[in-house]
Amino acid sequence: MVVLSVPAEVTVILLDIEGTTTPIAFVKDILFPYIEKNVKEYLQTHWEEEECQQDVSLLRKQAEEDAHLDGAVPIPAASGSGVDDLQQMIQAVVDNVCWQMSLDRKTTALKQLQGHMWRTAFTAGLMKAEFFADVVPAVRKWREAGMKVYVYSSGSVEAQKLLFGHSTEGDILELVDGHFDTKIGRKVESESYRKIADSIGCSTNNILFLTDVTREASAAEEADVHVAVVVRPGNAGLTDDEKTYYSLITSFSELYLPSST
């Protein structure tokens, strides 16, 4: 078995979700299709609620910023109160959401609505999050060794908490010390990792970031964060250069923590 020694100065492990702790297939085959299939019904059911209205106005604002993009879908402002008018507007939101998802966009507006929809599904017991078998035992071991464990994902903090709170392993939220999403910055920008370190109250070189995406790994490295690239079934392939350059692991059990004495 490959063993990757964790540098002695590391006190924090920062985890990506999709393709690192959770199979990409779960996200692509279960989470995302649920949104596309149910977004219209969700909007019709919850339209009058304040939370839903906040989601829609955030999406509308994003649509205005996206107006110059090819194929962008505008969301009209509410004009009349007619049923036809409402249905047109709901359809515009549905089309906008599906357009953003087809481009795999990570906008805060999209992630917020998705998070609220998943909350409805998870709390109703319609789905449970799947984690790779090595994840939970490894995280428990790290915490016993005195490590702090944080999550950084493009999915909203709320969506992250749903995954950890409603998993096939039960509620494992207590295993995570804190959550970060794109509100702190994009995962491909090194500044985001500096902000995370500030927020945790440690130095960037006290952090080991585990991700399957080399662009994120490279941004984290630029900020002086330690990085290991996680190779899982279904993840995008790596180039020969990437395989040579990055420390690779195929399971969290391959990380060796130096004894904390």
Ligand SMILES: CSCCC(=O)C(=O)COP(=O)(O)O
Second form
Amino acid sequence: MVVLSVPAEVTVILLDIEGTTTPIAFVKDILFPYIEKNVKEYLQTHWEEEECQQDVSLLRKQAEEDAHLDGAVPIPAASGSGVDDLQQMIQAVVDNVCWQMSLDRKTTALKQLQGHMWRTAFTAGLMKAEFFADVVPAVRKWREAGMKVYVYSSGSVEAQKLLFGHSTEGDILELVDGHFDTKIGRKVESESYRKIADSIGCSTNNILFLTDVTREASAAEEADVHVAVVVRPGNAGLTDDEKTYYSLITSFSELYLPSST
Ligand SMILES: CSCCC(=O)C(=O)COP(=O)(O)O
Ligand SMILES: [Mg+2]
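Please could you give me the other form, the form predicted together with this ligand, since above is the form predicted on its own?
What follows is the whole complex; the chain from before opens it.
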């Protein structure tokens, strides 16, 4: 088995979710289709609620920023109070959400709404999050060895907690010391990793970030964070240069902590 030694200065392991702890197939085949299938009904049912209105405002703001993009779908400001007006508005939000999802965009606005929609599905037991078999045993071992374990995903913190709280391995939320999402910054920007270190109260070089996306690994590395690229079934392929440059693991069990036995 390949073994990757974790540098002695590392005290925090920061985990990506999709493609790292969890199969991309679970996200693409279960989580995202749930949104596409239910978004219209969700908006119609929850429209008057404060949380839903905040989600729509955020999506509208994002749509304004996206106006210059090819195929962007605008969301009109509320004008009248007629039923037709409301239905048009809801349809615009639906179309905007579907357009963003067709491009797998990671905007905070989209991720907030998705997280709120998945709440019903997870709490009603309609779905359970999948984790690769090596994840839970490894995380337990790291924590026993004194490591802190945090999550940094484009999925909202609320969505992350739903996944860890309702998984095929049971409720594993207690295995995570804290969560970060794109509210702290985009995963492809190095400043986000500096802010995460500040928020945890450690130096960036105390963190080891595990991700499947090399653009994220590169941003983290620029901030002096240690990185390993996780190669999982169904992940996007890596170039030969990326394979040579990055430390690669195919299972969390390949990480060796000097402090553990
Ligand atoms: C944790 S929510 C479900 C996955 C998701 O929506 C997503 O964008 C995951 O992105 P990641 O940064 O974990 O690769
Ligand atoms: Mg990922």
